[in-house]
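Just the one chain here, the form predicted alone, laid out as structure tokens.
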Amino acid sequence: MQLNKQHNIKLAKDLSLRKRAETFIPGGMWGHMSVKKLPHGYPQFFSKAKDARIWDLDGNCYIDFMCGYGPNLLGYSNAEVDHAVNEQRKKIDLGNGPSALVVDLAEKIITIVDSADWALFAKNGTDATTTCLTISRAATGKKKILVARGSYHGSAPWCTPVATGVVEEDTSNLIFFEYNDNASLEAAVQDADSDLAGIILTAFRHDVRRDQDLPKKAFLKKAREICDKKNAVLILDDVRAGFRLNKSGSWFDFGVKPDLTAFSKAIGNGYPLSAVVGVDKLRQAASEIYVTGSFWCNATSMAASLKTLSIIEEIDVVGHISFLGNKLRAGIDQIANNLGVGISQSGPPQMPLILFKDDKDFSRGKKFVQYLLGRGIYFHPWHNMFLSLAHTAKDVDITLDAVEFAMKKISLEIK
């Protein structure tokens, strides 16, 4: 597992495959997977992944701090999860109906998540958040959903951050407010008037290209109070943060219970699955809506999720990644302070974000992560990152050595 040691890594195979991809795939790649959104020199394609490391087509190895944009909670190719999947595949994966695992998994997630009395399953985060909106409207008979400005809830027309192809009708029943701003939230409630179906909130403010904000307890309590008073539904979009902040739900420590919670990403350690869990008062509405997909009940993904959830019951995953996240953050702060480089670190330590001050075009951030890439460290210049159970203290030490190298380069360029 030799990490890269030179800044200019070779990507000949990767570049060749990109040319082929441009012939057969519009734009060469789509959505958040496109490296056109990253600095020059990032690999587009990967050949293998294990634990906290990932390899590109050209054999370059990286300690990965993106974790597949979140799903890798326990480590890539976790032996226990993969064994459970392989054993289930021998029996049945996709059939005319689900395997018995769907009931086992519903029971399991209800025992773990504090605000769950029932569960249903889908395939990705957008499925889950969209289903939450549908249940909210079915239960209340109302239309308006309040959404924090800039929050990411998926890629369906109602929530996509890119307006191309979206028509006014797709978003006409959304009302926007500022995250963590009680006055802004109350103004949005007034705009909704008697037609308020629900409020959807991410676990914390994790908009890209800006400092992250943890939720204020008073703000969450205000949202809960409004929904109780208006007979509306409080929705927690826990797709990105779920099981990294608290296994019982990301708002558990705040003492605020959502009515609906959307999970995905880490729920199956990389196997495609999402879940919607809710409270009893929404059980009937959830049973009456029609949402489905041919692959929503694949038994292998449910086997993966059952094993993943069992592991987080047995092992303090949150404690492990919190410790490493704080170690990483403290080390980066010390290096930046010693070199006189202005940075901000925000959000929970399990999901770190590093931004450079006075870097509106992210030019410093882009150079920083390029230097790190050449030393075998995969960071992101403006998206929150992720830690996994497979990361070790030694990985963090290696990373901090690379950060010092990269930060010295940045400090010299600033001077």
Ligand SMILES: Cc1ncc(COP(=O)(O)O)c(C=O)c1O
Contents of the next structure:
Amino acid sequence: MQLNKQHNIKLAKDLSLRKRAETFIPGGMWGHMSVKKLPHGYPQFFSKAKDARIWDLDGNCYIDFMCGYGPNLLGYSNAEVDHAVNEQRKKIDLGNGPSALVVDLAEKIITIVDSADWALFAKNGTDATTTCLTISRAATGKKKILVARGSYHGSAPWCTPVATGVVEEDTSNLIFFEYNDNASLEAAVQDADSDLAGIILTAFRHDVRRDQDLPKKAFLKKAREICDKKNAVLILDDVRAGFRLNKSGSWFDFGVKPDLTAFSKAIGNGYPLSAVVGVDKLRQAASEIYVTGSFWCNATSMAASLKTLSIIEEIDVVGHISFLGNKLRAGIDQIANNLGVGISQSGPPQMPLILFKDDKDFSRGKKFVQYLLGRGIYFHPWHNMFLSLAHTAKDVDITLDAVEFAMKKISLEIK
Ligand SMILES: Cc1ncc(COP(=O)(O)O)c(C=O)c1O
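Structure of the form predicted together with this ligand, please, following the form predicted alone?
Complete assembly follows, chain above in first position.
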């Protein structure tokens, strides 16, 4: 498989489609998949993806470290998952009610995830996090939800990071605090007074454009203690990290059990699905709320998820991506040290983030990823990246060669 050797790869077809898109799509593209904020050189459109490789419209091939922003845990077009989907499609996908797979999948997820006594399914991560808030309020009869400042929980009006079109009432029952800061959390609890319905937390601090932080055990324990004391619900938003840190749930190793967990992204290896799982005490509330969507019960997505979860039960996916993530991290550290380039690598190695020191405007980071694109490596300058089961040690070696090339360029530019 030929990767690009040249900087300034050609994107003629991509650029021409972007022009057409400007006519038919507001702004040419919306949301996180718009490349408008990324440095020049990123393709907007893709034509093909397999395992850890992705091809743009112009035929340039990249070793991909975004996995479609997370979902492709086993790699693109995993043969077993695709087969399960295709077989299911021949029977039924969307009917007047769900297929039997909905029960199989709920049972499967309950056997895998530690804090799951029941499960319900939706489509996007935002559906799942929003449903968690609704269940929390239904169960407690209270309104206030505590949210860590800067955490991403989706794009509904209560949680979108862009305030355009959002009205005060959408967020008036949220109280913000700092992730990993007990005093700040306790101050928010005081503000909520007797109206605390729940605390929502991402698995670790993976806000964009800053170093990532794993949760402090004492912080998670404090959140658990507060929820127990105040009859509030502890919600784990595991949409991004789910099944990459620990298949039993991302806080399993911390010994802290959430009341509700939102999953999506990796749960169906790229097929659209999300899940809310919860503990028994919230079963009643979850059965009383009304949440649904025309496509929430598609059987093909459930088939994809059942196969994905079966694979992660059999294969140590977390072990594989941790091993490769550590190899990548160690190699990048060594290259940067040798060249005297200041960088920081943070968060779990299987979800890497590389930022440059003294790079407030991300100019170094932007150049770095541009050089890498030119060498057939797709990195992101400020969003955490993702490894998959399809990445290999060879892919990491090829990537490290490209990183050395890019860092050398950066080091010459710094001098
Ligand atoms: C932690 C977290 N929660 C929720 C969401 C929202 O998921 P979706 O984009 O599928 O609605 C995301 C998406 O990136 C996320 O990273």
